[in-house]
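Here we start with a single chain on its own, the form predicted on its own, put down as C-alpha cells.
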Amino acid sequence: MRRSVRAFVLVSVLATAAAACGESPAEDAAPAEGDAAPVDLSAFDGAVRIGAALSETGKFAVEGRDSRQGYDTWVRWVNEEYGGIRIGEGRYGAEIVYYDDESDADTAANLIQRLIDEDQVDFLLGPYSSGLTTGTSAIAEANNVIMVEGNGTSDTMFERGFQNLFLVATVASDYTKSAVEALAARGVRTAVIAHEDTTFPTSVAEGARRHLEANGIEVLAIEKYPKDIQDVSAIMTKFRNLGPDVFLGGGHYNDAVLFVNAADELGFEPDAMLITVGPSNPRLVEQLDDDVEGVLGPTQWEATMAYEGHWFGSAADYAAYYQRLWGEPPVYQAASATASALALHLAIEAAGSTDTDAVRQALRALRADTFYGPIAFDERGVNTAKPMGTIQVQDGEILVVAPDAAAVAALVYPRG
C-alpha cells in the first residue's frame, strides 16, 4: 500500500482556523448534532485514511453539513454493513479526518496540504462548492493524491487536465438543460438570468444561456453580483420591468432565499423560477413556505429515481438508511457525497490497493450503476453517465418533473 495501514479507530475532526495555521483542534471540539458515534475498526485487517475539509461554519454550513452527513453515511455502511473495504485477502475499515474550511478557499487550500503532510491521509473527498474544490484539488494535483467528489461543479475546473480529480455529479454547465427544455416545450419564450461572480454560478449561467438560446429562448439581460450580497432587490427590479416568461438564478442556498424574498417584496411575478440550488432542499421549504411554490431547480438526484445497484440498493433503499442515521431526508448534495465516497471504494477494490496509480486507473475504468445513478468517468474525470433533474416545490412537496423519463409529477406553468 502506499501509506502504511493505521490506527483502528474513526478520526472525526473539527479544525478551527487555528488548524489552518499548524495548531492542533481543541480536543473538546463538540461534534455536530447528529454526528454518527465513533466505529470501531479493532475487527479489521488495518484502515483506509481519507481526508476532507468541508464547511461546518461559514456560507456554505448548510450543504458542508449535507456533504458531511452523506460521507459518513458511506462510513457507517462499509464499516457496519458492508464488512469494510476488500483489498486482497484482506478488510479494511474506513476512517475519515475532517478539518472546517468555514467556507474560506484559502483555509480549505491549507487543510488539505495539511490532511496530505500532517494526517498522511491516502486519499481526499472534496468540499462543497466550486470555489473551494478548485483550489483544493489543484493542492491533491500537486502532491499526486487523487480527490473524488460531488459538490464542485464547475466545467473550468475540468479544463486544466488533472489527473487526479473525479467528479460523480453532472457539470455545472448542464445544471438547467432538463429544465429549459421542458419550460420550452410549454410555450416559454423570454428569460433573465442573475448569478454570483463565481466559479460555478458563472458556468451555470453560461451554460443556462446556451441551453435557452438554443431552444429559441431569447435572453433579455444578465446581471451578475459579488459573492456574499446581501440585498438584489436592485438587480429584481430590473428584471421586474422587462416582464419576463422565466427568472433564472444562479448561486447557492442563501442566494436563493434572497431572490424568493426580493421577489415577493417587489411584486415580481415571472412564469417560472429557476434557482440552482436551495429549491430541492427541504428546509428551503421549511423556511420560505408558499413563498416558493412552484419554484423549479436542478437536482443531481432524488429518492423517488428509478436508480439502484449492488451498493445501497435503490435511492429509496439509500434514503430510508440516511434517514435512520439522521433523523431526516438526505438532499442530493449527501447523496453525491455519499456516491463520491462509493465511488472511490469501488475503485480501490478493482485496484486491489491504495497505490495512487492503480486507484486512478480504476476509477477511469470504472463502471457502475448505483443508487446515484451510473458512474462512469470521461478523460476529463466527469462522470457523464448520469443526466441532470429538475423538481418543483409542488403543494410543498419537492417533485421531479423532468426528464421524462425521471418525472414523477407533471410541470407546472404558469407556477401560479
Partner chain sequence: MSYFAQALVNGIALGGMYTILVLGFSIIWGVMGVINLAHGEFVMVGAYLAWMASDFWDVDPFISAPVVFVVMLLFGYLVQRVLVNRIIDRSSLVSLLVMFGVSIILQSVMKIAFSADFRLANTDLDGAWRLSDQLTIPVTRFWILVVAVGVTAGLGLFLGHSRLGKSIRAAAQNREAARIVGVDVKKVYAVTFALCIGLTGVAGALISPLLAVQPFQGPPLTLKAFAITAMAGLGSVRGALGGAMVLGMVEAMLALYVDRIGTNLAVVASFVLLVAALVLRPQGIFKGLRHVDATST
The other form holds:
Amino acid sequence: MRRSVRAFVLVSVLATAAAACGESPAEDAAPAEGDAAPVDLSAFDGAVRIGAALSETGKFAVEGRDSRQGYDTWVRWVNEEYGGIRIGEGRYGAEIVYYDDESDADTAANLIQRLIDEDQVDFLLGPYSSGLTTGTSAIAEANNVIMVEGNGTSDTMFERGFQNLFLVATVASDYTKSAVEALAARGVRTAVIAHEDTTFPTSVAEGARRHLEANGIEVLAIEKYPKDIQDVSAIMTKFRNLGPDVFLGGGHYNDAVLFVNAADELGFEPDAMLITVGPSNPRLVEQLDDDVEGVLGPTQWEATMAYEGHWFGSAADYAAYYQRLWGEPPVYQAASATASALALHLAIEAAGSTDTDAVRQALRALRADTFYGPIAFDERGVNTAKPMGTIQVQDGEILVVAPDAAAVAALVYPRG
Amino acid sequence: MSYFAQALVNGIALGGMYTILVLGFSIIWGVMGVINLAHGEFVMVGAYLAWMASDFWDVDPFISAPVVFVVMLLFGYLVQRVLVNRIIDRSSLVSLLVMFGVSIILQSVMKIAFSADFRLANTDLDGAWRLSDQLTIPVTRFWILVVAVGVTAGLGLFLGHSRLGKSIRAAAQNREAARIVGVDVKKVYAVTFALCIGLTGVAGALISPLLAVQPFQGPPLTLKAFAITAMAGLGSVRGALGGAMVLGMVEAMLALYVDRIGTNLAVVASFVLLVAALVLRPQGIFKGLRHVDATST
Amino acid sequence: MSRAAPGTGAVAGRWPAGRAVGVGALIVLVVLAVLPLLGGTSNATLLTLTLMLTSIGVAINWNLTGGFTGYVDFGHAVWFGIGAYATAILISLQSNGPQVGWPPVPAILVGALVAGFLAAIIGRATMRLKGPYFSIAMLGTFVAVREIVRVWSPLTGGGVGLTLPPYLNRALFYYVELALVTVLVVGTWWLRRTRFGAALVAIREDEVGAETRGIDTTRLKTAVFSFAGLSTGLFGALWAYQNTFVDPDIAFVEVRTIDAVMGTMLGGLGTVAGPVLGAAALYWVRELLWTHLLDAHLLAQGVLLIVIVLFVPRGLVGLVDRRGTSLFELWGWKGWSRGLRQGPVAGGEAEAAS
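Show the form predicted in complex with its partner chain, please, because up to now only the form predicted on its own has appeared in this conversation.
Full complex below, order starting with the chain above.
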C-alpha cells in the first residue's frame, strides 16, 4: 500500500514534469515571459540572428531583466523604426534568441554553446555580470563568434588577448576616473578605499587607487571585505581614525546601505563619499533619504547626459522611447545593453556582411557618436572613447556632476 | 584607548544582533533536535513584514515587532503542524532536507511576491550617541541589544520557572521519560517551534533597518546561527548570548586590528571556530538543554 | 532517460535478471561512447552531457560516504572547489614574467591529489563526529575553505580569481568524464561485493558493533572519505579547465552539494545505481522543466525535495527493487533517534537527564 502511494506520487510528479515540457516546446527559444512583441521578419530581405543568455532568475534577475529590455529596445527600434539593418542593398530584420542563465556560470556556459551550435546565431550579446561574461566570452572566443557586451566590465577579461569580445561600457578600473579628477581639482589630499573582494569591485578599487595616486591624492588605507557582509563598523572605525578627505567604497547595493549607516553611527564624516554601486539607483536615495545627501557615485550613463547620435537621437530621446516601450525609465544597465546591440548593428552595416572577420574589422574601425556617448574600441576591445560619468545626490535628486562635458550641476564639496 | 573602547562597543553591538538572531534556532535544535535550515528565511519573512509595516503604514520596526512576533508565531505553528510534526521522529537527514526544502520555497515565494529588489525599513531609533570624537554608540544596535538581553532573560525565566517551560526542558532532555510523567510532547513541540519562529521573526524585524531586505538574505544568517549554536551549546539560552558575544567580539577585534583583510579574516574565523569547536569540544562551551555526545555512538 | 542507464548495470550483480540489465547498460554505454562519432552531435550536446556526467560523478562520490557509511557530508562541494583551484593555480603559475604553468594533464591529476590529501586530513578530524555534527562541521569546512581561498590572494588570486587559457575540446572532456563515471559505477558495484564494502555498510548500521567485530572503522571511513574527496576533486579539476575561469564564488557552490544529495536521495541512498539514475533524472528534469518555470523553478525544486524525502525515501531504485540496500528508514542517528525510539538504553541520554 505505502509503496504504491509512493509510486503514485513519483509518477505524478514526473508526469507533471513531462506534461509541462510537452505543453511548451515552442518556448524553447525564448523561455522568458512574452513581453517582447513577436517579431515579424517576413517583410525583410533576411534576418540577422543574435543570441544572448541573460539572468531571468537568480541573483542577477533584476539587472538581467533591465539588460533584456535594453536589447529588446534595439530590436523593436531597428525593425519598426529604422527599417532593418542595411547589408549591401538589402534590409535585414533582427531577432534575438534568449535563454535564462539562472545567474549560474555552468548554465550560462551551456547556453552560449547551445546558441552557437544549435541556434546557429551569427553574433552574441553579453550576459549580465563580469563573472558570467568571463566564462562565456571564452566559449565565444574558442568558437570564433563575436560577443558585444556592456554589462561585464572587469579588466581581467580584457587581458586575455581575446579577438571577439567588445565592451561598449567603460571598463571597471576607470569607474572612478572622472570623480577622482573632479575631486582632485577641489583640493582633495587623502582618501581611503573599501571594496568587496570579488572580481568587479576589486577591479574598480585597483583602478581607483591608480587614479588617486596619479592625481596626487594619498591613499591612506585599502580594506577588503567578503560578499554577504553584515557589518562594516570595524572598517568605518579604522577610517574614522585616519580622517581622510574622501571615502571610496562599494560592491553591492547592500554595501552602500551598510556604509552609509555605519558612517552615520560612528560619526565618520569625510568631505566626500564615493560609493561605486548604489547611488545612481533612485531606490537607494528614496530609502536612505537624508543620509545619502551629497554621496557621489559612478554611472555609465544617465538620460540627462548631453550625448546625441543619428540613432535613437539624444540620450533623452532614447529614455523617452524606452519609457514608451516598458513603462519605466531606463537604468544604465539597459542603456549599455542597447548600446552594445547598436555597436554591433553599426559594424554589420559598415562591413556590409555578417561575416565574423569582416564585422570584427568593422568593430575595430568603428567611430560613432551615439545617445550612449562616443564609441571607439581599443586593441583590447574596450570602448575607451566614452568617459565614466559621476553623479551626486543633491536635495534628493541624482545629478550628473562630472565629467564637465556631461555635467548638469556643480560638484558640492565638502558634502556639507 | 578609545580605539579599543570603540572595538568593544562594536563587538557588543554585533553580539546583541547575533543573540537575537540565534535564539530561536538554538532552542528548536536543542528541544526538538531539528536543525532549522530555513532559519534565515524565517528571519527574512519577519524582515519583510516589518518593512511592509514601515513602508505602507509608516510604523517603526521596533513598534511593529510584537505584531510580527504574533504573525510569525502563527506561521510557525502552521509549519509545525503541516511539516515538522512529520519529520520529528525521522533521521536528522530527513529534517535537514525538509527544512532546506522549506527554505527554498520561502525564498522563491518571496521573490515572486516582492521581486529581488532590496528594501529597507525606517526606524526613528537611528544615528549615534557621541561620547567623544572617537567613541560613539550606535542607537539602533543599542536597542537591539536591549531587546536581546530582555528576551534572553525572559526566556530563561520562562524555561526555568513556568510549568510549560519545565515541560519543554523535560522533553528536551528525555522525551520518553517526559511522556511517562505526563508531558504532552506533541504540544510542547508545537509551542516551542511556534515561539521560536515568532522570536526569529522579531529578529528579522529588528535588523530590517540595518540589512537590506531581500529574498536571498537568509543563508548567510543561517550559517551564522549554526556557528554560534555549535559553539555555544544546543538550546542553551545563556549560551546563545555568550556565544553571540564571543563571536561578535572576535569578529570586531580581528576586523579592527588586522589591516586590509581584517573583515575577511573575521568571516574565516567564525567558520574555523565553528569547525574547531565541533571537533575539539562538541558539547559546546555552555551547558545546553540537550545533552550532546557527538563523538561516541 | 536512457542516458542514465550505465548505472543500472550495477544492480546486475544483485538482480536475478542481472544479465539482461547488464547487457542493457552496456548498450547504453556503447551508444554514449559512439554518439560523438556519428556526427550531428553538437558541442552544445556534448557540453550538456559532460555537465550531466559531472553531477552524476559528484553524486556517486557523495553516496560513498553519505549512502554507504552514513556520514552525511553537507560540504562535499569543497573538494570540487579545491580540485578546481589547485589545478587552476598550477596551470596559471607565474614566475617573474613568463608563464611557467604546468601542462594540463599533470595539473589536473595533482589538483585531484591535493583534494584527496586535504580530505584525508580534514576527514580524520571531522569523522570523529556523528550525525548532524559531522554534517555541520563539513558545511563549516566548506565555507571556511572558500573564505580562506578568498583571503589567500597571492596564491589564489583572491576574490578576483584566476583565468586559464581557453582550451575547449568538448569531445575530449566528454570521453574523459564518461570513462570516469563508468569506472566509478563499476568500482562501486564491485566495492559493494567486497568485504571492504560490507564493512562500510556495517559502519552505517552500527559503528560500535563493527568496531567490536574488529573492523578498523576510523581507517575505513577516512579512506573512503579521502577517495570521495579525490574523485570529486578530479571532476572539479576537469571543470576548472573547461570553464577557463575560477573565482571563490563559482568554484565553491553549495548547489553542487545540494544536487548530489538530492540526486542520490531521488535515485536511492546507499545503492549503486541510485546516484546515477537520480542525478541524471534531476539534471534532465531541471533542463527540461525548470527552465520553463522561471521564478517558480526554485519553488518546484523545494516542493520536489520535500516530496521525495517524505514520500519516496527509497528513491527510484527502491520503487523497482525491494531488495535495494536503501535502509533509509532504519538508519537513524545513533544516540539521537535510537535514544528517542528505544528509550534510554542506547545513548547517554538517561544520564544526561539528571
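Here the structure is a predicted model, which means the values were calculated and not measured. Positions refer to the first chain, counted from 1.
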message = Of the candidates Arg189, Asn110, Met388, Arg91, which marks the hinge of the rigid-body movement between these two forms?
response = Met388
